[in-house]
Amino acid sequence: MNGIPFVKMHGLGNDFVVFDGRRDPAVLDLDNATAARIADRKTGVGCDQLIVIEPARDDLADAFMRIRNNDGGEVEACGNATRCVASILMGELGRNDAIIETVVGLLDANGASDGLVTVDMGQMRLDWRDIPLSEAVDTNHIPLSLGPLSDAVGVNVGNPHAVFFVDDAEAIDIEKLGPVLEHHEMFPERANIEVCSIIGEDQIRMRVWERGVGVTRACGTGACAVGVAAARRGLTGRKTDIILDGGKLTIEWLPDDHVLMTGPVATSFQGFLHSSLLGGH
């Protein structure tokens, strides 16, 4: 067929269409509004981001992770997209191991047997310059507020995250907030949003409004946060069952800072790009 070939894949529901631009060089010149015609689910594929596979720049690396929203803009990490990239790689290997290098750094992977995907997320980075936040405050404690939201913990997990803990996840309108927050002052790159709960011992209910995409299914980004935010409050050990609007994360803070996330992937379909989408008619 002609086209572009893609791959449609998810991670509790966090979808991505995935190229692969060693093979097929024209995808590494996407400008955002192409990648945006493909990210729309009506008239596109359809997808929370965009991921391209890169020839590494970096010798300790298997290949290079590009990220883009589904409004066309880059992004720094995706936690979801990680897994499913080093799922890809590890089958294209034959092995049970990646590195996936990105524009924060190198991500190292592992297979489990039971299907499962650890990525070490590399290093949480608290300080509020490296969030970033527009003052000097308490990342533990962030003076913002807004509706029953307030008095969050800031992360950056490559990229930023606001974490906000309530008595009732379920009960907070993310969608109403969720924008207002990404946009607030206080976050000069703007910022991912997270609304948790404590359902059990170590057991975190997570719901995420994604920056520059909107309300997601899962955020492993944000779960990386949410397992790091909820220990430093002293609300939860350092290894957390976070669940997701479509499923469940692990995630484990190491002693030396790093944090690995471990979940399913998931492949939907396979296709090829009509050249319309790229063209833009």
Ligand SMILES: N[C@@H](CCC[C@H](N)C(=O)O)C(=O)O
The other form holds:
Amino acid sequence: MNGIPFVKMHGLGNDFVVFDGRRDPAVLDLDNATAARIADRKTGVGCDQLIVIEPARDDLADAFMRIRNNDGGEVEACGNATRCVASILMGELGRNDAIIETVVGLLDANGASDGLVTVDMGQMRLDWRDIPLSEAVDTNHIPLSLGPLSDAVGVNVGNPHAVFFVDDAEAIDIEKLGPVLEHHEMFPERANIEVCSIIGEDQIRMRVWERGVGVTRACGTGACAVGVAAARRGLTGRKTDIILDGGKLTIEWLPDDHVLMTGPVATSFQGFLHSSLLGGH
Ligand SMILES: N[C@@H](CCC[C@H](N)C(=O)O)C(=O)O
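Right, and the form predicted together with the named molecule of this protein, after the form predicted alone?
Next comes the full complex, this chain leading.
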């Protein structure tokens, strides 16, 4: 079979084309336009994020994970893809744990019960400079309003998130409000936008507009941000189930500010990338 092999995976419907750059150097250093062409659902393979597994730079890590959004832009973090890459590495290594290196640091992953994977998503950052925001405001009450959305919580999970609490997340026109907020001047690096409603002391309904993608069925880093935001506001405890369009993630905000994310991993199919999609690369 001609072409570069890839595996199509997803975490709760947030889907990925995963390349192995350790074996196929042609997928290392893809430019943004090429990545966007591959990720495009009409003309390419189609995915929310394009992932390349690369050789680790850090001796402690099992591999490096490069992440690109559907628009081709490289980003710092992706929770659902981290679980998928962890399951690939654990399978290769014959172990129940893996260390994944990203541009923002090392992430420890472990196999949990029922085939689920837990990832320590690292330390949450809450200072306005770290989200980042364009001005020095209280990140637990960002003064930002659009239609029914106001008073956001900012959380950096490696990538920037703004969380809005509402009575009924289903009633929010996220397709309309999401892109405006993503590009709001408050967020110099743009932001992922979550709208959520509290269902109970340990359960939250969440919908997401992802930076560089749009509405997705799940966002792992978004779920981490929502779990932290709800606990910070005193709306829930520090361990919560986050109910996304694609299913449930369990989030635990530890006393040392690290967050554990636990959820499923799935493989849809394996394929070969037609060389025309690499274009002039
Ligand atoms: N789907 C992801 C997040 C991917 C990156 C995000 N769109 C960004 O631009 O920061 C997840 O599961 O965390």
